[in-house]
Every structure is written in C-alpha cells, then in structure tokens.
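For reference, the chain that follows is the form predicted alone, supplied as structure tokens.
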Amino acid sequence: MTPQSTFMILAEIREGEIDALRDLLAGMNRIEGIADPENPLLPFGQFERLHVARFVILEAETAEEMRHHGREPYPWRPSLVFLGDCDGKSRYFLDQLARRAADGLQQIFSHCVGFDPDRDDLLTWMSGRNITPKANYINWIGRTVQQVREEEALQRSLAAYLPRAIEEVGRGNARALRQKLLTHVELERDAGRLQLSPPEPTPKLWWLGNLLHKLGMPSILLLLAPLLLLSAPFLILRLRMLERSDPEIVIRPGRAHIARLSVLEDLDVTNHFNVLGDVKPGLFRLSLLKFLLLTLDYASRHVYNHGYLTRVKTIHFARWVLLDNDRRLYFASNYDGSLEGYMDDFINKVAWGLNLVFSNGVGYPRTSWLIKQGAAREQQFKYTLRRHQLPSEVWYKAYPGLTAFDLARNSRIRQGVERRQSSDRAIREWLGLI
C-alpha cells in the first residue's frame, strides 16, 4: 500500500504584486478556476502521483470580526498558498516539482516575499515554507492515482463489452456472463489495453509510525485520565461561560462575494472549498481547538480512512491548518456535489462534529455544551461559511468526472475480477456495479 501525504507552501505576496500574480495564475487555467493539466507553468497532468492541487490567495476578508470580541484585528498580508495531496512522501514530490517545473514555479514564487530565483534554491525554499496540517483527512488511504485510473479503465471496458456478452449468453445465466467478462479482461490485459498493477509494498517506517501513533494517543489519554476527570467540571464551566458570552455575529455575505465564488463552482462533479477565519481569543479556546484537531486527525487516520468521514462520503481530501502563530484557522477540502448539498450533508449528518472544531472560530453560530446548536442553526451557519470562504485561483484534479462513489464502485469491480464470487447473488451484485 502506498500512503498519501500533503504539502502546503505558504508565502506572503510582495506589496503591489497581487494583481500581476492573479493574472499569471489565471493563465494556467483551461476555464476560469480549472487548471489546464498541460499548462506550461506547472503541467499538473505530468505528475502521475498528484491527486489534487490548488493555488489560493489568502486574504483576511473577515478580520474585522475580531472587534466584536473587543480585540484589534490581527495584521495579515495577502499570501499565496500552493497545496495538494500526493501518493508517497511529500518531500519526494516537492523534489520532483523542483526538477520538472522549476521555471514555472520560479515565475510564480518571484511574486512572493523572500524568494529570489537567482539566489534561492527552489526546493529548499519550498520545503522551508511547507506547513503540516493539524488534522488531515484522506477518503481512502492507499488508493493511488494509478489505481484510480486503471480501475476506471477497467469499468469502462467492462461496461462497453457487457451488452455483447448479454447477447451471447443471455441475462439469466449470471455465471456464464461473469466468465465472459473475465475472459474479456484477460484478453484486454494480454493485448496491453488494460492494466491492473499490484499494490506497492507498504513502507515499513510508515507502517511502524502509523502503529505507534495508533497505540500512542490512547495510551497518553489513559495516563492523563485522572487529571482530565478532576479538571472536567472546571473546563465545562469555563466553556459554558464563554459560549454564553460569545458575541453573535450574523452578517449576510454580499452579492459580489457570492458571485465571485459561484462562478468557480459546479464545473466538475467535484468542487473545492477554502475557508479562513480567526481563532477566538484566549488560551482556553486555542487549547481546546488544538486538542480537538489532534483527536480529529487521529480519527481520520485510524477510523475514518476507508471512504467516509463519520456519515459523510463525498469528501476526497480535507485539511485543517493553524496559521499566523495559531491565530487563524484555514480549512480546505475537495468534495462531490454542490456547496449547498455539502453544507446540508454536514448539518443533517454531523453538525456536532463541525461544532467541535469550528465553534472555536470567530463568527461561528453560538453553541451549547460544545456539540448542540452551532451548525444546526442552518441559515446563520451558511452565512458564516460563505462569508469566510475564499476562491481558488487554480484547481486541479487528476481524475475529473469521478466522484468518491465512483472510485469505491470501481475498486469493488476490480475486487470482483481478482476474487471470484461464490454465490449467484454475489455475482449479480458484482454485475450490477458494472
């Protein structure tokens, strides 16, 4: 199994160069916001281990909300973010980027503070600005870009051949129909038109690190349990005091802001999402947020790692990142369907989960006992998300047109090819997937 990893390069944009940078990034797109996989600056399609990537200009458009908490807004200069998810270790991927797309990346990063293409080593510069998320979600750990593409080709080939197979053996004989399809697969593989590569061995160091992480956090919590139990009443009391005193910030997002975002949405079955906001002031909120992100990362890594995040099955990748000395939280995701459906999914299925993390952000709807209300206050929640949302200047996906459901279905089809079903019912279920 090849595990996935993330990268996120953050750099402040030089004074007065934001418009020139936007124009440069726009030239990478096939249509507005969607990258041309073969664009000359950064030909994403030539990097066979890259799942998704994007360039985002982070601007603190809602920083004034901090005044509702009696604080001056934190200063923030517009910054460029280049982030993505890849197969294997991110440092190997960044090295590949630096070797194969150096000219284009140098043009892009020359608009950023601290980068001089004549003086700075590109790989060293990117690595020094690569930020690790506090929590990260991968829809299916170990499913590589190569696997996705090979399984899509398998599904398409079987779907195209199926009508002919039905004509020859009829619909009623499921076993004969399956054998026809399996023979077709073998012939296509022998002719080189289909390939089903075996998975690479799981890196031993990754396997060991993952096991230690899986066992380590529960062990630490068990050791801390007496202290946590003793302090729990005081922590709960402090939380309720803050929940009751948090200012209500209900601001409807402007039409121009919504229009700017909407033009980039629903151009593929998958959409991309960026949110930037301030963490509520005070050590308690920050400490609670860090603990909950740690818990979320653990659950995403060891529990929700095979196709779903709690009850939500439409997310491909997501990350939660603390920025600006832990004063701001950035969330980025890739999800299937419309934004309205995405928000409704969370409201209806896992509102409590949203509350755990995002209730520690400025402007989030008021919660009760951390898990109640919050996202369940639908209109206020949607206003908050839209107001804090930022567009992606460039977005790339290695397998456009495929949803997380499609990927799971195609994997099941492949499993049916490699592991023969024993019953007629199981065979019919497999045929139904095609």
Second form
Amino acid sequence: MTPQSTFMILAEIREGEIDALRDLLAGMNRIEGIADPENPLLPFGQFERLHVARFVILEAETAEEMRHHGREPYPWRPSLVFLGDCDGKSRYFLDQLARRAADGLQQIFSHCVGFDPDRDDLLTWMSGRNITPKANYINWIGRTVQQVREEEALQRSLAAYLPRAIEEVGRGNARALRQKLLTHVELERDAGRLQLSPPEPTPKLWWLGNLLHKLGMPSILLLLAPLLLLSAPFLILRLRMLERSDPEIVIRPGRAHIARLSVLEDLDVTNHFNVLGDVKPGLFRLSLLKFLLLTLDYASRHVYNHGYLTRVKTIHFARWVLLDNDRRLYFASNYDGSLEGYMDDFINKVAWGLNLVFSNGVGYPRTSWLIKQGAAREQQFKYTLRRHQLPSEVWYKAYPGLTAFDLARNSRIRQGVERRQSSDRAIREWLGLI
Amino acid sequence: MSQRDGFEFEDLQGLLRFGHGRLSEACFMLLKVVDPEAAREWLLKAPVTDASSRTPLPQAAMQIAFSAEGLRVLGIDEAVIEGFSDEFIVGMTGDESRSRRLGDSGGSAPEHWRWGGDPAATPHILLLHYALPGGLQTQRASVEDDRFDAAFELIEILPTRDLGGIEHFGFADGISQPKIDWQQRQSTDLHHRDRYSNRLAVGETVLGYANEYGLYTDRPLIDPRRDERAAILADAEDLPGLKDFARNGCYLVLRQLAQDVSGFWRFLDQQSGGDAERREGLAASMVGRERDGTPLMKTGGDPIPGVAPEQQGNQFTYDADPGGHRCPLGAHIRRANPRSGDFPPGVTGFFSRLIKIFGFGQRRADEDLVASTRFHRLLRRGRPYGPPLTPEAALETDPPQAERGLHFICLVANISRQFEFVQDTWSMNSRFNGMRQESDPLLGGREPLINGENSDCFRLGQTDGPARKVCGLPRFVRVRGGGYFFMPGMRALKYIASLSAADGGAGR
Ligand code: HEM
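Please move on to the form predicted in complex with the partner chain, as the form predicted alone is already shown.
Next comes the full complex, and the chain you just saw is listed first.
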C-alpha cells in the first residue's frame, strides 16, 4: 500500500500584487474555479500521483469578529496557499513539481513576499513554507490515483459488457454471468486494455511510524489519565463558564459574498471548501482545540480511514491547520454533493464532531457541554459557515465526475473480480454493483 | 415547547391548510403593480380566504402572494425585505448559480421561459383563484373592480385544468402530503426521531413557529416603536418585543412545468417493445406508484405517525428495500421523499444509536447516504394545466399538439433547505443515494456531467441478478416559468394595505 500525504505551502502576497496574482491563477482554469488539467502554468494532469490540489488566497475577512471578545483583530496580510494531496511522500512530489513545473510556479510565487526566482531554489523555498496540518483526513488510506483510474476503467468496461453477457446467458443465472464477466476481464487484461496493478509494498518506515503512533498515543493518554481525571472538574467548569460568557456573533453573510462562492459550486460532483477563522482568545481554548485536533487526527488515521468519517461518506480529503502562531484555524475539504447537503450532514449527522473543534473558533454558534447545540442551531451555523468560507482560485481533482462513494464501489467491484464470492446472494450483490 | 389547543387559523391563508380540492376550477394570475396606491386600496378590501373552517363550505377562494419586488413596490421598507431569505430576495432566476443547481439549463433555461425568466421583470403579485365548477369567471369578476384595473397590469394568466386528481402522465397525484402538526405535539429533538414520521412541525411550512430544529426560521421582524403601523401584527414568539411580519405566512414556490406526454409514453412503449403491461410497469417504476396511486412498496407494518389509518397508500417506507428491488432508488417519489429517519434503519435504543453516531455497525456499504427527510418536506399545492392526453392517445401517430403540464406549487418556510434541496440534492443529483448516471426519471434535464458522463439512465434493481438499466431517457419536463413568492398572513396583508405613498412605493 502506498499511503497518501499532504502539502500546503503558505506565503504572504506582495503588497499591491493580489489582483495580478488572481488574474494569473484564473488563467489556469478551464471554467471558473476548475483547473484545466493541461494548463501550461501547472499542468496538474501530468502528475500521476496528485489527487487534489488548489490555490486559495487567504484573506482574514472575518478578523473584525475578534472585537466582540474585546480584543483588537490580529493583523493579517493576504497570503497564497497552495495545497494538495498526493500518493507517496509529499517531499518527492514537491521535488517532482519543482523540476517539471518550475517556470509556472516561479511565476506564481514571484507574487509572494520573499521569493526571488533568481536567488531562491524553488524546492527549498516551498519546503520551507510547507505547513503540516494539525489534523488530516483521508477517505481511504492507500487508495492511489492509479488505483482509482484502473478501477474506474474496470467498472466502465464491465458495465459496457454486461448487457451482452446478459443476452448470452440470461439475467437469472448469476454464476454463469459472473463467469462471463470474469472471462471478459481476463481477455481485456491480456489485451492490455485493462490493468489491475497490485498494491506496492507498504513502506517499512511508514508502517512502523504508523504502528508507534497507533499505540503511542493511547499510552500517553493512559499515563496522563490520572492527571486529566483530577483536573476534569475544573476544566469542565471553565468550559461551561466560557460557553456562557463567549459572545454570540450572529452576522448574516453578504449576498455578494455568497454569490462569489456559489459560482464555484456544483460544477463537478465534488466541491471544494475553505474556511478561515480566529481561534478564541485564551490558553484554555487553544489547548482544548489542540487536544481535540490531535484526537481527530488519531481517529482519522487509525479508525476512519476506509470510506467514512463517522456518518459522513462524502469527504475525499480534509485538513485542519493552525496558522499565524496558532491564532487562526484553517479548514479545507473536498466533499461530494451540494453545499446544502454538506451543511445538512454537518447539522444532522455530525454536529457534535464539528462542535468539538470549531466551537473553539470565534463566531461559532454557542455550544453547551462542548457537543450540544452549536451546529444544531441551523440558521446561525449556516451563517457562520458561509461567512468564514473563502473561494478557491483554482481547484484540481484527478478524477472529475467521481464521488468518494463511487470510488468505494469501484473497489468493491474489483474485489469481486479478484476474490470469488461463494454464495449466490453475494454474487448477485456484486452483479448489482456494476 | 408551547402547547396550544387552538391555532389561529383565521390569520393564515387558506391554502396552507386546505388544497381547495373541491374548488376544482382555478387560475393563477401574475400581476405587475402599476399604481401602488390603488393596489393597497384594493388589497384592503380584497376577499382573501383564511384558513378557518367554514360552514357552509365556500363557493370560491382567493389567495395572494408577493415577490420581493412586489413587496418593495407596495412600500415595504427595504430593511423588512432584508429580513427574508436570500433565495426569496434574489429570486428564482436572479443568480445563474441557482439556475444551475435547480437544473434550469438547456431547454429549461430561464431565457426560454414564458414568464419569470428575466429577473428584472419578475411578477409582483401572484393571485390564486379557486372556484366550484363554472364559478371561476364570477369569482374573478367579483374582485376585478375599477381599482383592480387601475392598480395592476396582467403579465400572464395561468389557467389550470381539472383532471380529477390525475396529472398529465396519467398518475394519481396529491396522495402524499406532510401532516402539519398544528398542535405542536411532536418533539423536534435532534436525533430522537429515529424513524420516519409524516407529522411535520408547523414551523416547516408556516413562518413564526418552531421548525423541525425547534428553532425559528429567520424572517422580517419589525420594531413597533419605530413603525407604529406594525402594532396590528402579532408578536414574534421568540422575540416578544418585536412584531412578526411573516407570522402565519410562508414562501410559495411556483414552477410552470410543461410535460411531454407523448414523448413520455412513446419512450416507454419503445423500451417495452410495445407490450402494454411492461410499459405500465416501467412507468410505475419511474414514479414509484402505479397509475391509480398504489405504491410499489408493500404497505402496512408499524403505523407511521401522521398517516391516517385510511391512508393505506402512504403507510410505507423504503427501509425494507435498500437495494431498490421493489421500488427503484431513483423513482420520482423516492427521490422527492425518501421517507428516511434521523438514523438508518436498525436503531432501537441508546446504544445502537451511539454506535450509529460514530458511523459503526453499518449493515450495507450504501447505508446512510440520504439525509433525514423531516428537514426537507414540501407541502404541495400544484394544479395541472392544458388539455389531457391519455396514454393511449399519446401513442397514436400524430397526437394532438398542445402545451400541457403542471403548475407546481409548494409551500415552505425555508426555500433553500426544502424546495431547493429536494430539487437539487435529491431530484436532479446524478449521485442521489449513491447512484450514477441518473436524475429524476420524470424531471431530469439529462445533461451530461462535467466529465462527459451521462445522466439519462434509470436503474431498476432486480432481486435475481444485475440491475436493469434503461438509458437514453429524453427530457420529459421542461420549465416554462417560475418564481419565489411570499404568502403573508392576514394581519400582514392588512399591514401592507396600511402603508402609504410616503413609504416609497408610489415613486417607483
Ligand atoms: C411535471 C412534473 C411533475 C410530475 C408529473 C409529478 C408527479 C408526481 C406524482 C405522480 C406523484 C405521486 C403522487 C403522490 O405521492 O402524491 C408525485 C409525488 C411527489 N412529487 Fe412530484 N411531480 C412533478 C414535479 C415535482 C417537483 C418539481 C417536485 C419537487 C421538487 C415534486 C415533488 C414531489 C413530492 C415531494 C411528492 C410526494 C412524495 C412522497 O411524499 O412520497 N414533484 N409527483
């Protein structure tokens, strides 16, 4: 198995160059917000290991909300973010990127503070600005772009062949039908039209690190447990006090802002999502946030790594990043379906999970006991979410038209090709997937 | 939650409570206000039908609704209008992104509409007349006095046709409706409605009441200290210092949907090789009911709250058919109302709920893909229009040409969460419930996705083998007009009528 990894390069934009940068980035798009995979600046499509990527201009549009906490807004200069998820180590990917798309990237980054194409080595510069997320979610750890492509080709080939197979052996005879399909796959593979590459061996170091992480985290928690238990009453008290005293910020987002976001939505079956906000002031909130992100990261790595994040099956990749000396929280995701549907999931399926993390952010609807209320306060939550949302300038996905659920189904189809089901019922179920 | 014995039906427009089915003649008028003063005077006396029960039953009824621009022209303050939702303010066609989401593209694109397509010329007022057979002219004449003529310009009149409870494709319609919980007896607690209930919080169709979240949908509230005419309005239940302009009102979504009846039956006939029984079977699969309304799902089982015992045709959910073997996953009524609860089937108590909350214990890989229905219900009030064409006649060579279809109407408290969600996330979505290459078999626009993948198929799950797939569905329904309106309560109507020229309306 080849595990995925992430990269996120953040750099401040030079004074007065934001519009020029925006125009440059817009030139990469096939339609507004969706990258042309062959665009000359950064031909995403030529990087076979890249799943998704995007350019976002981070502007602190909601920084003023900090005033409700009786504080001056933190200063922030508009910054460019280039982030993505790839197969294998992101170090190798960035290296490949720096070699094969140097001109384009130099053009882009020359709008950023501290980059001089004549002086700076692109790779070193990018690596120096690479930020590791505090929590990262991958829908299916180890599912490579290559695998996605091969399995989609398999699905299409089977679906196209199925009617003929039915004509020849009839719909009711599941075993004969499966045999036909399997033979078809064999022939197609022999002819080189289908490929089902076996997974690469899992990198030993990754495997070991993952195991240590899996065991280490709970061990540390166990060691700390007495301390945590002792302090729990105080922590809970503090939390309840803050929950009561944190200011409520109900600001309806402007229509122009929403229009700017919705132009980019529902063009593909998958959408891209960014939110940026401030972490609530005080050590308590920051520590709580860091602890919960650590837990979330752990859960994503070791529990929710095969197709679902609690009840949600529509997220391909997501990351939670602390920026600006831990003063701001940035969240970026790739999700399937409409934003209204995404928000519906947030509110009706995982409000508790969102509350855990985002209630430590300024402007989030009031929670109680950390998991209740919050996102469940529908209208207020939707306002908050939209208000803190930022558009992506450019977004790329290696497999347009495919949802995370499609990918999972394709994998199940492939499994059925490689491992024969024994019962008639299982065979019929497999046939039903095609 | 407040327990109330009565409901102030006398402040509600009748359409929210009754479909006026007995008043089988109807027409909908789209009006432009040319003289706001005259319009307000007319409105003051206009016999708008409220929702109280009457004996003897009324001979006719009239309902009225306004677009955002209509309210503006009549002098409603901009700050009040800003209290409405964005969808309402921007309008159905005011933003291309919305049109894209609703599937209003290609042949259904607003630029081809008969009315409402140009956001700069949306109708101001929607007047809905209902009457007993033969009574419609009298009903209209009774309100179209001189003041009416001075006040309004008629943009379009949308006639309707009584087809005896059948829509044009030949199916019984209006069978399933949410049962409004006027007495507010059902809890709206999140995550406690494990199963589907047909009972719906008042606040899901009427503004000013708690919705399915137990919360109040945002709406315009007026401070009576700054506008004393607002004193006649009801207090806001959640903010008693303020007057609730929208209380007992709701949003009204209207879409004129032209149906290609001969195209529909011809396609089905061709797919069925001319076999009448198979043709009917395929048609029923697309709807989810047979033509007489019998659902494809087996009825019975545990009674569903809000479904009366005599309503056997609604006593079903899809829980027992996750694979779409009995009723295809993509059938029109299954998309429009998946009858899902807050949790996938199988939750019986605290622990099973906890397990599901964390996403564990899934019985099927495709479990839990659909949102809980109760947040996405529509109270439908549409009427067909145009001359009927039976399936048999539709299949003859050269069937008579005429436009026919459905004036689709639904009443909701939240346009984006209810109507737009159902239309976009459920009906048009090629990935509804994990499917591919499909959209609603009746409503779909059949346009390919961005990667070229088609969306014109329809899958019928089979118990004995692979699904049957019908592809190449043409577009059967085309949008010809539409708009978002607000249907105020009776007090709010009086408030609108009480405004004066100084309020700005006259200048426009
Ligand atoms: C010309 C277009 C349409 C036709 C011919 C049509 C036809 C039908 C029929 C025959 C039924 C079954 C009767 C019943 O269960 O009451 C039905 C139900 C329904 N339709 Fe439509 N419909 C159309 C447009 C729409 C649109 C645009 C929507 C919403 C976006 C919609 C939403 C519903 C809903 C919510 C139900 C009830 C489903 C249930 O509760 O089980 N329909 N429709």
